[in-house]
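So this first bit is one chain, no partners, the form predicted alone, shown in structure tokens.
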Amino acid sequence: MSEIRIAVFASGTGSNFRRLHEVSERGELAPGKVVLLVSDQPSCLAVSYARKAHVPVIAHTFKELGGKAAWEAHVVEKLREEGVSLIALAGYMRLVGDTLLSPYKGRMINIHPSYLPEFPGLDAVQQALDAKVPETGVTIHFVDEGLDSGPIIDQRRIQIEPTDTHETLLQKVHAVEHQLFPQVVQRVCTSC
């Protein structure tokens, strides 16, 4: 089986970049490996550890780049030079557009801190907290035109305790994402 070339979007601090990437060199996502990561944040935390992991970047301002759908072009562009097949958003802040979806339709992952349906969108975290509810989740998806709404790949609960607080809570839902992602991308490599 041929290697998948995944190119892995993040706009913050990167751990479940630096997650898949940790799995990736040990060769636990065969036949996938990040070979590039993509950022709309040239500042951010997942930028300087791809940069000291020697993983190859890219990283504009949609501003830098003309605007959205420009920056779409051109990240499209140097995806395709890098042979990547397969696209994996790891806290990549922004909708995507169609320049970018229209020829990675299918071969786009996306994971969510929350148990979708339930609270798309940002600071799911925050959103579940504040409407009471006794758990949340973690969910991986593909990627469509809408917001946190492609078909479901996999999802795990998680309780939400009376004494959670933010922090507590996003280290719980960072704990499954860590676990869960590598898991559900390897898989989506066996099945390209």
The other form holds:
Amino acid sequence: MSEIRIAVFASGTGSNFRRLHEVSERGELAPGKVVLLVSDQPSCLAVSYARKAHVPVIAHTFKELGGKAAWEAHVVEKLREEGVSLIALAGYMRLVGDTLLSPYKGRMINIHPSYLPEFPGLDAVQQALDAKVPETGVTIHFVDEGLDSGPIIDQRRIQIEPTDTHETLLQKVHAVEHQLFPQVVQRVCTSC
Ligand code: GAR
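For comparison with the form predicted alone, please write out the form predicted together with glycinamide ribonucleotide (GAR).
Below: every chain and molecule of the assembly, starting with the one above.
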């Protein structure tokens, strides 16, 4: 089976990117391999980690490249040059536009910190705490035009204890994400 070249998109801390990259380096995403980090936040931690780990990086603000459509067109050109066939959104906090989605529809997946369709959008961990629900979760889905919508690939439930704070619940969410995301990425690669 030929290699599936994966670009990870991240806007922040990048713990999911780090995890995917580490697993990839051990050959455990095969036939998938993380070959590129793309970011709209050039000074974020995900970019710093990628540079230290010698992962090629494309990192520009939308403003630097003349807006979102121009940014996406530039990124699509680079993805083609790098032979990327799968995109994993790992805390990429932008709605994907048509310029990027069209060429990668069905080959772009997103991780979200809730049991979708519950709590789409920003800070889903805080949304779950505010709603005082007994459980939340993690979802990985194919990306479509909507906000954290698109066909669900896999999900896990996470219990919320009355004593949980944003910090403790986020830790639980990340622990689940760091297990589930590599498994799902690997599975998607084998069916590409
Ligand atoms: C993750 O929890 C991911 O599920 C979430 O951003 C976080 C990024 O963390 N994504 C979304 O909320 C997408 N709507 P990380 O930078 O440490 O990987």
